[in-house]
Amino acid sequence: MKKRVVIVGSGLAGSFLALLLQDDCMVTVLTKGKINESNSMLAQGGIAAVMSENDSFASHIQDTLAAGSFHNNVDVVEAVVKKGPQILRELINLGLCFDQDESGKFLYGMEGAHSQRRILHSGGDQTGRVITSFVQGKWQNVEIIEDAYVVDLLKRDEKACGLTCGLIYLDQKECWQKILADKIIIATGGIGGLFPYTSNDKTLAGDGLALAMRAGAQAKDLEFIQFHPTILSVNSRCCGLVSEAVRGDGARLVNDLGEYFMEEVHPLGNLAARDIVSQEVYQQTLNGQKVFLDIAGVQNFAEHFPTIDQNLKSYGFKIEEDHLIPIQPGAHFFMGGIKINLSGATSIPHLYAIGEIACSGIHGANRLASNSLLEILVFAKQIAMDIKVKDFSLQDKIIEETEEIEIIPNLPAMQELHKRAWEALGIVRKTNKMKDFLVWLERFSVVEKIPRNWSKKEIECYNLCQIACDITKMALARKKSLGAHYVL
């Protein structure tokens, strides 16, 4: 009998893993929204990989470590950098296409903190959508359950780290459902929903981290949240990412005084690491300046960046007339998360995590641009191999039943939570602000299991409050600035 594997999340992480397991296991993918709603579908920049003869593993490794402030797990960095290109070649052999020049050679892009042009793109700025859709198009034996909001993990016993062997979720009609499994993989993406300004898909709210930690899973590096410096700003709202690849092709940051300020801040100028650029853009706004991305130096903008161009036009921008794009920083990527080993396993038996919600240590204190998709491909392979070689079955074990408790929720307004999270855990952090935030958070509900009378919106707010507590505690414990954790 085939093993039953349940994957929570339909981004590239969950989708590629489902593809690798579909012939050997009974695979079910649960997704909070629709199958095409994920950060992977929004990924513009591309995928970093040593595919050019002018590049080297040593160079890519060094760039990754330097961007991560050398807080990275070196073994993981080396494994991902060295194994990733072969997996990419396998996908290319299956028919995945990347952008090429007229002679058929790959067009390598340049992004911040890279020392080489090594970023592969597909469809210009549609790389994440192209790869994820390609992988999902190869599914043949995968069950898909959309609009499934996973609430809690089921364990064999009440011990903090008892064997994971199922989960409960709210379906489209908000009815409680249970599903059993031999292995569970959390691939729910990051925590962008904690902040008012973010590049993340609307479904990303840290749910995977919250349910894993409720079940007793260990977490790591939660204080490291990457803020992207160039998100389209319309009436002080984040309205879509403007990829770092635009700066790689010649765009420059400028304020409303006409000052191209990044040249004075860092030797790499506009292509400095994201934490450095975000902090400087934030400082400019504190000084009362408006900040723009000047794309006058970018050749064939609409052709190379069709998604960004279309988004700009939808908001009434005429780039051919005005080359200045108003931007602001926003929450982009979560370097911390559920702690995993080189096989993708968490501290709870039979529970894995992959993608942005997992912390393998590759990104250190600040992710190097376009390393995230590469990490996903490598860890999907690792997890698939681990699952295939292990002989086990948990479905016939005794499952702890979820008590049908009812508690009136004591939760904050989401707008207030967003505001306070940005002030305490945003680009620049102050100890007193974080302490005040923690005191404020501790007044709200704390439950061991999610009550049956709570709605999806209430559960989501509760999850965000709980992960905000854990992030703040880790941020307060790290007294000195490091990478994306910048303390004044």
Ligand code: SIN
The other form holds:
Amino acid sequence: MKKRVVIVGSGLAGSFLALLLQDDCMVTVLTKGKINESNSMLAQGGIAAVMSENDSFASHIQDTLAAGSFHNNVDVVEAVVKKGPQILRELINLGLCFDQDESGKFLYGMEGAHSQRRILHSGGDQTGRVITSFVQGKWQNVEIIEDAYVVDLLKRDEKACGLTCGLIYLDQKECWQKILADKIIIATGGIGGLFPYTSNDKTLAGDGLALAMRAGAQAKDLEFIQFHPTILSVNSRCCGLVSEAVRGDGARLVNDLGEYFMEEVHPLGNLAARDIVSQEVYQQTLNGQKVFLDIAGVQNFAEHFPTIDQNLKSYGFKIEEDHLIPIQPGAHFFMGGIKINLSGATSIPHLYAIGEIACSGIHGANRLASNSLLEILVFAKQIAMDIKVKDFSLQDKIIEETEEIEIIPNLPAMQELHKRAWEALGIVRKTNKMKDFLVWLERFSVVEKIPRNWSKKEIECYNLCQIACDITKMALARKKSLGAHYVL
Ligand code: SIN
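Alongside the form predicted alone that was just displayed, please also present the structure of the form predicted together with the named molecule.
The complete assembly is shown below, putting the previous chain first.
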């Protein structure tokens, strides 16, 4: 009898894992929206990997550690950097294409804090979409349930400290459903939905972290949230990423006084690590300056960055005329998350986590650009291996959750939560703001089980309050600035 594996999330992490397991297990992928809605689909930069003879593992490892302020788990960094290229070669052998020159050599891109050109990209700035769609296109035995909003894990035995054996979700019609499994993998992506300014897909709201923590899973490094410095700004709204690869191809940050300010701030200038650039852009805006990305020096912009070009056109920008893209920083990537080991296992037996919602320790205090897709490929392999070798079934031992809810808390207005989260947990953090936020949040964080009469919107809001609370506690506990956690 094949094991039943349920994967929550359909970005590259969930999709690649489903592909690796489909022949050996009964695999179901539940996804909150549609299978093509994820941060992976929006990943523009590419995938960092040591594939060229001019590059070395030692150099990629060093860049990853330096960007992460040496808060990284060195064993994980080494494993990902060394194992990643082989998995990429396997995918290339299966037919995955990366951009090449006329002689068939890969065109390596450059991004912040890399000491080498080592970013493989596909379709210019469409790498995430190309890889994720490629992997999904190879599915043969994968059951997909779209519009499934996973709410809580079911436990095997309340006394046996949370052995996973199923989960409950709200289906498309907002009816409660239950699904049993031998193994569950949380691959729900990041937490951009906590903030008013973000590059993330609209479905990303930290749900996987909230439900795992409600089930008792350990979390790690929640205070480290990466802000991307260059998101297209239209009427102060974030309207799509402008990839760091654009700066890798010669774009420069400039303010409305005409000052190319990054060149004064850091020896790596416009390609300094993302935390440093975001903090400087933020400072410029606090000083009343508008900030732009000057793309005058970028050759063949529309050809190399078709997604960004299309997006600019859709907002009416005629970028070939003035070369200035208005930008602002926003929440981009979550370095923290559900704590996992090298096999992707969480602290709850039979529960795994992968991708942005997991914290393997590879990224430390600030992720090196384009390392996340590589991490996903390596951890999907690790988890698939772990699941294949372990042999047991828990499905028949499920304990029904009771539906009794003692306290039904009020929920805040989402706009108010966004505003307060940005003030307290944004690019520059102040202790008093974080303390005030925590006091405010604690009014909302009292349930352990989600009331069955809540809608998806209410549960999402509650989940965001819950994770905001945990993030703020960890941020307050880290008194000194480190990487993306910048305290004044
Ligand atoms: C970007 O293209 O700037 C983002 C890539 C990444 O987050 O690694």
